[in-house]
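Only one chain is included here, represented as C-alpha coordinates and corresponding to the form predicted alone.
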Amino acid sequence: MKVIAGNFKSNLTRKASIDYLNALNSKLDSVFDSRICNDKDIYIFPSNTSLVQNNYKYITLGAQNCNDSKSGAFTGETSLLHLEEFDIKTILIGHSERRNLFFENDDICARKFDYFKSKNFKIFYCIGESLEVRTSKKYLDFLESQLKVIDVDYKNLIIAYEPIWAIGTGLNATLEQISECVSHLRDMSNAPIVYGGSVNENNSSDILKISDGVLVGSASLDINKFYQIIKE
(Lines of atoms letter the chains of each structure in order from A and count residues from 1; the text may use other names and numbers.)
(Lines give C-alpha, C1' and ligand atoms only; values in the text may rest on other atoms or scores of the structure.)
Protein backbone atom coordinates (compact mmCIF):
# COMPACT_ATOMS: atom_id res chain seq x y z
CA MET A 1 0.00 0.00 0.00
CA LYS A 2 1.33 3.43 -0.96
CA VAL A 3 0.84 6.60 1.08
CA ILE A 4 -0.55 9.52 -0.93
CA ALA A 5 -0.71 12.86 0.89
CA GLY A 6 -1.63 16.37 -0.19
CA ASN A 7 -0.45 19.49 1.64
CA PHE A 8 -2.67 22.47 0.83
CA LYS A 9 -0.41 24.88 2.79
CA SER A 10 -2.08 28.34 3.05
CA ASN A 11 -4.33 27.82 0.03
CA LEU A 12 -8.04 27.24 -0.54
CA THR A 13 -10.76 28.72 1.65
CA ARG A 14 -12.73 26.63 4.09
CA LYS A 15 -15.60 26.31 1.61
CA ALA A 16 -13.26 25.42 -1.25
CA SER A 17 -11.52 22.82 0.92
CA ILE A 18 -14.82 21.19 1.94
CA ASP A 19 -16.02 21.15 -1.67
CA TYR A 20 -12.72 19.57 -2.71
CA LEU A 21 -12.87 16.87 0.00
CA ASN A 22 -16.45 15.96 -0.83
CA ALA A 23 -15.70 15.81 -4.55
CA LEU A 24 -12.55 13.72 -4.08
CA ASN A 25 -14.31 11.31 -1.75
CA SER A 26 -17.02 10.84 -4.38
CA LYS A 27 -14.44 10.22 -7.11
CA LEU A 28 -12.72 7.59 -4.97
CA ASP A 29 -16.01 5.88 -4.23
CA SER A 30 -16.24 4.79 -7.85
CA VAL A 31 -12.71 3.37 -7.90
CA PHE A 32 -11.67 1.92 -4.57
CA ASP A 33 -12.94 -1.08 -2.64
CA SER A 34 -13.44 -1.61 1.09
CA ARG A 35 -9.80 -2.65 1.59
CA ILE A 36 -8.64 0.80 0.56
CA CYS A 37 -11.36 2.31 2.71
CA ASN A 38 -10.10 0.48 5.77
CA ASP A 39 -6.47 1.43 5.21
CA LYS A 40 -7.19 5.11 4.46
CA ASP A 41 -3.68 5.82 3.24
CA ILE A 42 -4.81 8.97 1.41
CA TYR A 43 -4.11 12.05 3.53
CA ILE A 44 -5.08 15.68 3.10
CA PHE A 45 -3.54 18.48 5.16
CA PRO A 46 -5.78 21.55 4.70
CA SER A 47 -5.07 24.87 6.37
CA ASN A 48 -5.96 24.76 10.06
CA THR A 49 -8.94 27.09 9.55
CA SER A 50 -10.34 24.56 7.06
CA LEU A 51 -10.27 21.52 9.35
CA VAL A 52 -13.56 19.64 9.51
CA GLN A 53 -14.74 16.40 11.09
CA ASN A 54 -12.34 13.60 10.19
CA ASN A 55 -14.97 11.14 8.99
CA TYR A 56 -14.39 10.77 5.26
CA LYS A 57 -14.66 7.28 3.82
CA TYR A 58 -11.37 7.24 1.95
CA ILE A 59 -9.47 10.30 3.19
CA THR A 60 -7.67 10.92 6.48
CA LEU A 61 -7.38 14.57 7.49
CA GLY A 62 -4.29 15.91 9.21
CA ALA A 63 -2.98 19.16 10.67
CA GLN A 64 -0.16 21.07 9.00
CA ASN A 65 1.02 22.36 12.37
CA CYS A 66 0.06 22.41 16.03
CA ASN A 67 1.50 23.69 19.28
CA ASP A 68 2.70 20.99 21.66
CA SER A 69 0.05 21.75 24.25
CA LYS A 70 -3.45 20.75 25.20
CA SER A 71 -4.50 24.42 25.35
CA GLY A 72 -3.31 27.62 27.00
CA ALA A 73 -1.95 31.11 26.52
CA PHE A 74 -0.45 30.63 23.07
CA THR A 75 -1.81 33.51 21.00
CA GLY A 76 -2.22 32.64 17.33
CA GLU A 77 -1.53 28.95 17.84
CA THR A 78 -3.61 25.82 17.30
CA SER A 79 -3.48 23.37 20.21
CA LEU A 80 -4.45 19.75 20.73
CA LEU A 81 -7.88 20.79 22.02
CA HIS A 82 -8.75 22.17 18.57
CA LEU A 83 -7.63 19.01 16.78
CA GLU A 84 -9.57 16.81 19.17
CA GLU A 85 -12.78 18.63 18.27
CA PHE A 86 -12.47 17.27 14.73
CA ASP A 87 -10.97 13.89 15.69
CA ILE A 88 -7.70 14.81 13.95
CA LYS A 89 -4.97 12.30 14.83
CA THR A 90 -2.41 13.03 12.09
CA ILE A 91 0.13 15.85 11.90
CA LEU A 92 2.99 17.20 9.79
CA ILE A 93 6.09 18.08 11.80
CA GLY A 94 9.31 19.66 10.56
CA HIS A 95 8.21 20.82 7.13
CA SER A 96 10.94 22.96 5.58
CA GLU A 97 8.67 26.01 5.55
CA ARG A 98 8.11 25.67 9.29
CA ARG A 99 11.85 25.27 9.79
CA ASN A 100 12.96 28.09 7.49
CA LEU A 101 10.17 30.66 7.75
CA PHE A 102 9.16 30.11 11.37
CA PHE A 103 12.54 29.08 12.79
CA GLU A 104 11.52 25.65 14.05
CA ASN A 105 14.86 23.98 14.67
CA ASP A 106 15.54 20.32 15.44
CA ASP A 107 14.91 20.87 19.16
CA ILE A 108 11.46 22.36 18.55
CA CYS A 109 10.58 19.66 16.04
CA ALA A 110 11.74 16.94 18.44
CA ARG A 111 9.68 18.45 21.26
CA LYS A 112 6.58 18.43 19.05
CA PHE A 113 7.35 14.89 17.97
CA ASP A 114 7.59 13.66 21.56
CA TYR A 115 4.35 15.40 22.51
CA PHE A 116 2.30 14.01 19.64
CA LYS A 117 3.93 10.61 19.98
CA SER A 118 2.61 10.57 23.55
CA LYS A 119 -0.85 11.22 22.07
CA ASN A 120 -0.45 8.33 19.60
CA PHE A 121 -0.67 10.57 16.53
CA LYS A 122 0.29 9.50 13.04
CA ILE A 123 3.32 11.74 12.46
CA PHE A 124 4.65 12.77 9.06
CA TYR A 125 8.15 13.91 10.06
CA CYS A 126 9.73 16.01 7.33
CA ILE A 127 13.44 16.18 6.65
CA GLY A 128 15.49 17.48 3.75
CA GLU A 129 18.62 19.30 2.72
CA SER A 130 19.23 22.71 1.21
CA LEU A 131 21.05 23.16 -2.07
CA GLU A 132 24.13 24.24 -0.12
CA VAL A 133 24.15 21.00 1.88
CA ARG A 134 23.46 18.95 -1.25
CA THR A 135 26.43 20.45 -3.11
CA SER A 136 28.67 19.94 -0.07
CA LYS A 137 28.21 16.17 -0.51
CA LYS A 138 27.29 15.84 3.18
CA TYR A 139 23.56 15.48 2.63
CA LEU A 140 23.28 11.92 3.93
CA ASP A 141 24.95 12.92 7.20
CA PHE A 142 22.62 15.91 7.37
CA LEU A 143 19.53 13.74 6.95
CA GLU A 144 20.80 11.42 9.67
CA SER A 145 21.25 14.36 12.03
CA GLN A 146 17.63 15.43 11.50
CA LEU A 147 16.37 11.96 12.40
CA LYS A 148 18.63 11.35 15.38
CA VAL A 149 16.50 13.66 17.54
CA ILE A 150 13.36 11.50 17.26
CA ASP A 151 12.32 7.90 17.89
CA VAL A 152 12.67 6.38 14.42
CA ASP A 153 11.06 3.17 15.70
CA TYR A 154 7.79 4.89 16.60
CA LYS A 155 5.02 2.71 15.15
CA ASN A 156 2.99 5.64 13.75
CA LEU A 157 5.89 7.42 12.04
CA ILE A 158 6.05 8.28 8.35
CA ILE A 159 9.29 9.91 7.22
CA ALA A 160 8.81 12.52 4.50
CA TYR A 161 12.00 13.21 2.56
CA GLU A 162 11.71 16.60 0.87
CA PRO A 163 14.90 18.15 -0.51
CA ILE A 164 14.40 21.86 0.12
CA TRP A 165 15.90 22.80 -3.22
CA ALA A 166 13.11 20.87 -4.99
CA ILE A 167 10.10 22.25 -3.09
CA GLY A 168 8.06 24.75 -5.05
CA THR A 169 11.01 25.57 -7.30
CA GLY A 170 10.07 23.54 -10.31
CA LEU A 171 13.36 21.68 -9.94
CA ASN A 172 13.12 17.92 -9.65
CA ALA A 173 15.50 15.58 -7.95
CA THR A 174 16.51 12.78 -10.29
CA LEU A 175 15.21 9.30 -9.62
CA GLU A 176 18.76 8.28 -8.76
CA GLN A 177 19.04 11.07 -6.17
CA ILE A 178 15.68 10.15 -4.63
CA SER A 179 16.49 6.44 -4.60
CA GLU A 180 19.84 7.00 -2.89
CA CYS A 181 18.31 8.99 -0.05
CA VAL A 182 15.27 6.73 0.36
CA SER A 183 17.54 3.67 0.54
CA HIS A 184 19.75 5.36 3.11
CA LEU A 185 16.76 6.30 5.26
CA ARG A 186 15.42 2.76 5.09
CA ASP A 187 18.64 1.64 6.73
CA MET A 188 17.81 3.95 9.64
CA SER A 189 14.14 3.15 10.16
CA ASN A 190 11.40 0.69 9.28
CA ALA A 191 8.94 3.57 8.87
CA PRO A 192 7.47 4.24 5.42
CA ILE A 193 9.56 6.75 3.45
CA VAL A 194 7.54 9.13 1.29
CA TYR A 195 8.97 11.69 -1.11
CA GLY A 196 7.96 15.30 -1.60
CA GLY A 197 9.44 17.96 -3.82
CA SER A 198 7.65 19.17 -6.96
CA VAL A 199 5.69 15.91 -7.17
CA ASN A 200 3.04 16.05 -9.89
CA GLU A 201 0.85 13.84 -12.05
CA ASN A 202 3.65 13.45 -14.60
CA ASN A 203 6.45 12.20 -12.33
CA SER A 204 4.53 10.49 -9.51
CA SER A 205 4.40 7.08 -11.17
CA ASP A 206 8.19 6.79 -11.34
CA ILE A 207 8.65 8.18 -7.82
CA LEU A 208 6.14 5.71 -6.39
CA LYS A 209 8.22 2.85 -7.76
CA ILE A 210 11.16 3.76 -5.53
CA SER A 211 9.40 5.14 -2.44
CA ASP A 212 6.55 4.23 -0.13
CA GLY A 213 4.46 7.21 -1.20
CA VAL A 214 4.42 10.90 -2.03
CA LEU A 215 3.69 14.16 -0.23
CA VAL A 216 2.26 16.48 -2.86
CA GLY A 217 2.27 20.27 -2.63
CA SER A 218 0.89 22.55 -5.35
CA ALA A 219 -0.30 19.69 -7.58
CA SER A 220 -2.65 18.57 -4.80
CA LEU A 221 -4.61 21.82 -5.13
CA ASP A 222 -5.95 20.64 -8.48
CA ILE A 223 -8.35 17.79 -7.72
CA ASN A 224 -7.91 16.22 -11.15
CA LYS A 225 -4.12 16.18 -10.87
CA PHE A 226 -4.24 14.76 -7.35
CA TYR A 227 -6.79 12.15 -8.40
CA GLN A 228 -4.48 11.10 -11.23
CA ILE A 229 -1.62 10.69 -8.75
CA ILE A 230 -3.83 8.52 -6.55
CA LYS A 231 -4.77 6.34 -9.51
CA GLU A 232 -1.09 5.73 -10.21
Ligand code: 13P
Contents of the next structure:
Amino acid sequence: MKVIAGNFKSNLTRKASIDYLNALNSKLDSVFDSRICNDKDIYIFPSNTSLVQNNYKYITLGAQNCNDSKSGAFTGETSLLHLEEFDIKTILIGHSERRNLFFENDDICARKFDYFKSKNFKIFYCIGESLEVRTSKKYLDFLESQLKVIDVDYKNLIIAYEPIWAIGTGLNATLEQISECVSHLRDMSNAPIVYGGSVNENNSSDILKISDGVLVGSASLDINKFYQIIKE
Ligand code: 13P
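Please give the corresponding structure for the form predicted together with the named molecule, as opposed to the form predicted alone shown earlier.
Below is the entire complex, every chain and molecule, led by the chain shown above.
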Protein backbone atom coordinates (compact mmCIF):
# COMPACT_ATOMS: atom_id res chain seq x y z
CA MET A 1 0.00 0.00 0.00
CA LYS A 2 1.37 3.40 -0.98
CA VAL A 3 0.21 6.71 0.42
CA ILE A 4 -0.13 9.54 -2.11
CA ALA A 5 -1.05 12.82 -0.48
CA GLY A 6 -1.43 16.36 -1.78
CA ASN A 7 -1.09 19.36 0.50
CA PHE A 8 -2.66 22.42 -1.13
CA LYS A 9 -1.39 24.72 1.66
CA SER A 10 -2.96 28.21 1.31
CA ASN A 11 -3.75 27.76 -2.38
CA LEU A 12 -6.86 27.25 -4.49
CA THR A 13 -10.24 28.72 -3.68
CA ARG A 14 -13.09 26.60 -2.44
CA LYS A 15 -14.54 26.41 -5.95
CA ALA A 16 -11.20 25.53 -7.51
CA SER A 17 -10.64 22.83 -4.86
CA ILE A 18 -14.07 21.29 -5.44
CA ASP A 19 -13.56 21.34 -9.22
CA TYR A 20 -10.18 19.67 -8.72
CA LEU A 21 -11.54 16.97 -6.40
CA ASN A 22 -14.42 16.16 -8.72
CA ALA A 23 -12.13 16.05 -11.74
CA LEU A 24 -9.52 13.86 -10.02
CA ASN A 25 -12.12 11.49 -8.68
CA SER A 26 -13.71 11.00 -12.09
CA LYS A 27 -10.31 10.65 -13.79
CA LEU A 28 -9.51 7.83 -11.37
CA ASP A 29 -12.94 6.35 -11.78
CA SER A 30 -13.14 6.40 -15.53
CA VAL A 31 -9.59 5.48 -16.45
CA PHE A 32 -8.22 3.14 -13.84
CA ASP A 33 -11.00 2.21 -11.53
CA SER A 34 -10.04 -0.12 -8.71
CA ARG A 35 -6.99 -1.59 -10.46
CA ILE A 36 -4.92 1.48 -9.71
CA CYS A 37 -6.65 2.67 -6.58
CA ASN A 38 -6.83 -0.51 -4.54
CA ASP A 39 -3.20 -0.45 -3.52
CA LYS A 40 -3.14 3.28 -2.85
CA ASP A 41 -4.35 5.60 -0.19
CA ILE A 42 -4.97 8.94 -1.86
CA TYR A 43 -5.34 12.00 0.35
CA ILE A 44 -5.93 15.66 -0.36
CA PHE A 45 -5.45 18.36 2.26
CA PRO A 46 -7.23 21.47 0.94
CA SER A 47 -7.23 24.72 2.87
CA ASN A 48 -9.65 24.51 5.79
CA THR A 49 -12.11 26.90 4.17
CA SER A 50 -12.29 24.55 1.18
CA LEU A 51 -13.22 21.45 3.16
CA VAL A 52 -16.27 19.63 1.88
CA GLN A 53 -18.04 16.39 2.72
CA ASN A 54 -15.49 13.61 2.89
CA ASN A 55 -17.28 11.16 0.66
CA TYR A 56 -15.18 10.85 -2.50
CA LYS A 57 -14.79 7.33 -3.80
CA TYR A 58 -11.01 7.39 -4.21
CA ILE A 59 -9.87 10.42 -2.27
CA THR A 60 -9.78 10.97 1.47
CA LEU A 61 -9.91 14.58 2.60
CA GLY A 62 -7.85 15.80 5.53
CA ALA A 63 -7.27 19.04 7.43
CA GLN A 64 -3.93 20.84 7.25
CA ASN A 65 -4.33 22.05 10.80
CA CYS A 66 -6.87 22.21 13.59
CA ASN A 67 -6.99 23.47 17.14
CA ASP A 68 -7.03 20.81 19.82
CA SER A 69 -10.52 21.67 20.97
CA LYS A 70 -14.07 20.61 20.24
CA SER A 71 -15.18 24.27 19.93
CA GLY A 72 -14.90 27.45 21.97
CA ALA A 73 -13.28 30.87 22.25
CA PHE A 74 -10.36 30.40 19.85
CA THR A 75 -10.65 33.33 17.44
CA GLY A 76 -9.46 32.45 13.96
CA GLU A 77 -9.07 28.75 14.64
CA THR A 78 -10.76 25.68 13.21
CA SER A 79 -11.96 23.22 15.84
CA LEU A 80 -12.98 19.58 15.82
CA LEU A 81 -16.62 20.54 15.40
CA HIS A 82 -15.82 21.99 11.97
CA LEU A 83 -14.06 18.84 10.85
CA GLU A 84 -16.83 16.62 12.15
CA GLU A 85 -19.34 18.53 10.04
CA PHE A 86 -17.62 17.14 6.95
CA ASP A 87 -16.70 13.76 8.42
CA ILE A 88 -13.00 14.64 8.23
CA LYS A 89 -10.93 12.15 10.23
CA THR A 90 -7.44 12.85 8.91
CA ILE A 91 -5.08 15.63 9.92
CA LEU A 92 -1.57 16.95 9.28
CA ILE A 93 0.25 17.86 12.47
CA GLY A 94 3.66 19.45 12.82
CA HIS A 95 4.17 20.64 9.26
CA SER A 96 7.35 22.71 9.18
CA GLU A 97 5.37 25.76 8.05
CA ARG A 98 3.22 25.44 11.17
CA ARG A 99 6.31 24.97 13.28
CA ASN A 100 8.36 27.81 11.77
CA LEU A 101 5.81 30.42 10.71
CA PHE A 102 3.22 29.85 13.42
CA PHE A 103 5.54 28.89 16.27
CA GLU A 104 4.16 25.42 16.89
CA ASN A 105 6.86 23.77 18.95
CA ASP A 106 7.16 20.11 19.91
CA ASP A 107 4.93 20.64 22.96
CA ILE A 108 2.11 22.12 20.89
CA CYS A 109 2.47 19.44 18.21
CA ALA A 110 2.43 16.72 20.88
CA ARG A 111 -0.67 18.22 22.50
CA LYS A 112 -2.45 18.26 19.13
CA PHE A 113 -1.27 14.72 18.47
CA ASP A 114 -2.68 13.50 21.80
CA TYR A 115 -5.97 15.24 21.20
CA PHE A 116 -6.53 13.88 17.70
CA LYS A 117 -5.26 10.47 18.74
CA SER A 118 -7.95 10.44 21.42
CA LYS A 119 -10.45 11.13 18.60
CA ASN A 120 -9.02 8.26 16.58
CA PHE A 121 -7.89 10.47 13.69
CA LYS A 122 -5.43 9.32 11.07
CA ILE A 123 -2.46 11.57 11.83
CA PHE A 124 0.23 12.56 9.36
CA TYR A 125 2.89 13.70 11.81
CA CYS A 126 5.46 15.82 10.00
CA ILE A 127 9.09 16.02 11.01
CA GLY A 128 12.18 17.25 9.24
CA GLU A 129 15.46 19.03 9.77
CA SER A 130 16.59 22.47 8.68
CA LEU A 131 19.64 22.93 6.45
CA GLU A 132 21.61 23.99 9.51
CA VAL A 133 20.80 20.74 11.33
CA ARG A 134 21.51 18.72 8.17
CA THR A 135 24.91 20.38 7.85
CA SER A 136 25.71 19.74 11.51
CA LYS A 137 25.29 16.00 10.79
CA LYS A 138 22.99 15.67 13.81
CA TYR A 139 19.89 15.20 11.70
CA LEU A 140 19.10 11.63 12.80
CA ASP A 141 19.19 12.67 16.45
CA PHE A 142 17.06 15.65 15.60
CA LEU A 143 14.41 13.52 13.88
CA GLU A 144 14.39 11.20 16.89
CA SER A 145 13.88 14.15 19.21
CA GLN A 146 10.89 15.31 17.15
CA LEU A 147 9.31 11.87 17.34
CA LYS A 148 9.96 11.12 20.94
CA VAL A 149 7.17 13.44 22.09
CA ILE A 150 4.46 11.30 20.47
CA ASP A 151 3.24 7.72 20.67
CA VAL A 152 4.99 6.17 17.67
CA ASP A 153 2.98 2.97 18.13
CA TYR A 154 -0.32 4.74 17.47
CA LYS A 155 -2.14 2.60 14.93
CA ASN A 156 -3.36 5.51 12.80
CA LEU A 157 -0.01 7.24 12.53
CA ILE A 158 1.77 8.10 9.31
CA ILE A 159 5.16 9.74 9.68
CA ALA A 160 5.92 12.37 7.05
CA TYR A 161 9.63 13.04 6.69
CA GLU A 162 9.99 16.45 5.08
CA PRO A 163 13.46 18.01 5.23
CA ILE A 164 12.79 21.74 5.45
CA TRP A 165 15.56 22.59 3.00
CA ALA A 166 13.78 20.53 0.34
CA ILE A 167 10.33 22.07 0.75
CA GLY A 168 9.25 24.39 -2.03
CA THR A 169 12.85 24.81 -3.13
CA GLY A 170 12.94 22.42 -6.07
CA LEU A 171 15.93 20.96 -4.21
CA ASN A 172 14.82 17.51 -3.33
CA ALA A 173 16.84 15.21 -1.13
CA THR A 174 18.84 12.52 -2.92
CA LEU A 175 17.55 8.96 -2.83
CA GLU A 176 20.44 8.06 -0.51
CA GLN A 177 19.54 10.87 1.88
CA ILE A 178 15.87 9.87 1.88
CA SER A 179 16.73 6.20 2.29
CA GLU A 180 18.98 6.81 5.25
CA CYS A 181 16.31 8.75 7.13
CA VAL A 182 13.47 6.40 6.16
CA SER A 183 15.41 3.38 7.46
CA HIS A 184 16.29 5.18 10.65
CA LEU A 185 12.63 6.07 11.20
CA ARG A 186 11.60 2.50 10.40
CA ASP A 187 13.78 1.38 13.30
CA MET A 188 11.78 3.66 15.55
CA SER A 189 8.25 2.93 14.43
CA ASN A 190 6.13 0.54 12.39
CA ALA A 191 4.13 3.44 10.98
CA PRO A 192 4.30 4.07 7.23
CA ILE A 193 6.98 6.64 6.39
CA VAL A 194 6.19 9.07 3.60
CA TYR A 195 8.57 11.59 2.08
CA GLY A 196 7.80 15.20 1.19
CA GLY A 197 9.91 17.97 -0.31
CA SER A 198 9.87 18.95 -3.99
CA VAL A 199 8.24 15.68 -5.05
CA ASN A 200 7.03 15.84 -8.62
CA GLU A 201 5.89 13.61 -11.46
CA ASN A 202 9.50 13.00 -12.53
CA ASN A 203 11.03 11.90 -9.23
CA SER A 204 8.04 10.27 -7.52
CA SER A 205 8.46 6.74 -8.83
CA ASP A 206 12.03 6.47 -7.50
CA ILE A 207 11.03 7.95 -4.16
CA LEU A 208 8.10 5.55 -3.90
CA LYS A 209 10.50 2.63 -4.23
CA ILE A 210 12.24 3.56 -0.99
CA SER A 211 9.36 4.99 1.03
CA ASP A 212 5.75 4.15 1.85
CA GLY A 213 4.42 7.20 0.07
CA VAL A 214 4.78 10.85 -0.81
CA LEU A 215 3.40 14.11 0.54
CA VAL A 216 3.29 16.51 -2.38
CA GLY A 217 3.03 20.31 -2.14
CA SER A 218 3.31 22.48 -5.25
CA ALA A 219 3.11 19.65 -7.79
CA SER A 220 -0.22 18.57 -6.30
CA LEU A 221 -1.78 21.89 -7.33
CA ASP A 222 -1.60 20.77 -10.93
CA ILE A 223 -4.10 17.96 -11.33
CA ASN A 224 -2.24 16.44 -14.27
CA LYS A 225 1.01 16.25 -12.32
CA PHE A 226 -0.68 14.80 -9.27
CA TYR A 227 -2.53 12.27 -11.40
CA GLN A 228 0.76 11.31 -13.02
CA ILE A 229 2.27 10.74 -9.56
CA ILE A 230 -0.66 8.49 -8.62
CA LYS A 231 -0.17 6.54 -11.85
CA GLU A 232 3.56 6.17 -11.21
P1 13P B 1 6.69 21.02 -1.99
O2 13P B 1 6.29 19.72 -2.68
O3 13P B 1 6.12 22.23 -2.63
O4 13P B 1 8.16 21.08 -1.79
O5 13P B 1 6.03 20.97 -0.52
C6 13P B 1 6.18 19.85 0.25
C7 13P B 1 5.31 19.96 1.43
O8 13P B 1 5.52 20.81 2.28
C9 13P B 1 4.18 19.03 1.55
O10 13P B 1 3.60 19.09 2.82
